[in-house]
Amino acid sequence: MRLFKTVHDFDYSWHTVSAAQWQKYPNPDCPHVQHVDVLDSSVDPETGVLRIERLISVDQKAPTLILRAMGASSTQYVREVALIDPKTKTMTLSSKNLTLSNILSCEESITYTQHPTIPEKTLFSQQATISAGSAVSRMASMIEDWSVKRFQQNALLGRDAFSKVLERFVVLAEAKEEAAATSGSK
């Protein structure tokens, strides 16, 4: 089993970051994410927590020889459950691969929270556990090492791509506010 963890501060409020998160895909900077489909959504009437379940189709560039040996295609599926709590200003995205999970399992958790000391910033935390199954026990360590490196590359790519989405989101929101203020003053 291998672990991956990273933290980052976004220079925008939790409300802005959590709203922009839903604009992350499709994204030319993350071409491996092919589709994102919402399977279910609900709001807990007592807590106000929004729960969204999504199916993410990902094109994994695993070596063709390995894919053929496992009888798999390059399209893999990931189940994600998002919990958004506006009261505590916490958004958690938990995901797990569905495809070939008996061979290689990846469980990821991303949390966006209001920064504890600088409220106009958002704290981003990402961690993943990657483990090769018993079917590949002889090569487990090698597969896990390769997978963690691939995950690190995709995590950095994803965070950079989201930063661009976030910047565009903020520019558009500011332009909309400015247009509304201008039309309201006439």
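This structure is a prediction, so every number in the text was calculated from the model and none was measured. Residue numbers count along the first chain shown, from 1. Rigid core (definition): largest C-alpha set, two forms, superposition within 1.5 Å. Compared with the form predicted in complex with its partner chain:
- Core-aligned CA deviation for C30 between the two forms: less than 2 Å.
- Once the rigid core is overlaid between the two forms, E174 counts among the residues whose Cα shifts by 2 Å or more.
- After superposition on the rigid core, displacement of the C-alpha of K164 between the two forms amounts to 2 Å or more.
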Given for the second form:
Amino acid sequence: MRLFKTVHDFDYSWHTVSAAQWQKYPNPDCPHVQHVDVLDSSVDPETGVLRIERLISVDQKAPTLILRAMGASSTQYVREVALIDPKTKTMTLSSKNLTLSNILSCEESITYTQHPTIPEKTLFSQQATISAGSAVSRMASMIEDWSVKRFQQNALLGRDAFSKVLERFVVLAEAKEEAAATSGSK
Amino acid sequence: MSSSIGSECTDLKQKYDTCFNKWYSEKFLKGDTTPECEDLFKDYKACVMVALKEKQIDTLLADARKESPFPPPSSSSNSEA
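Show the form predicted in complex with its partner chain, please, because up to now only the form predicted alone has appeared in this conversation.
Complete assembly follows, chain above in first position.
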């Protein structure tokens, strides 16, 4: 599992930053993002928090070897849920990959909050947890199991083989001693 | 504005996006949470769901929603569970 974290200050108000977030794509600096679709949009009547669920289509260009081995295309999908609370001026975006999840899991959490002392600034924090998926873990377990078994087999072979060497060694050593004793006693 | 996963849905999406962006800045951020773009969203979403089904992403999505609701949508949501 790998963790990634970064923080940054934007010199714009939280209102501006949160509104601009919806117009981030298409972006020539992010050519990997191909499409963005809104799947759900609703305001919680009790809290006034807006929840938006989106599907982001990404052309990831992962190493071809990996893609071919997994039979995957280079287009992957990410599901994101955003929560926007205009009262606390907090915007949280949580996302996780939808495809290739048995190979890799990438969970990301981004928050935009109004700066505690400078209202014209917005604090940005981004965290990601990246870990190998269950298929890879299973393969890792299989490789380990196989390796341990093979190691045990080889260890047994090695021990038996060495035992035979020791027997011959002892026999030869005893024969030499006898020969020396016999020739010495003559 | 970004295109849709279903190329035939991009027009509907952009109509919805225009409405949403206006509502978000002029109403929602100013404290008025009355939804305004629901009809446009309905048409756009119906189109996207067809595209998702064609690409077989609908089952992946349903599983992901069960596994990580993130938190779950409120009862007044537009989505189907």
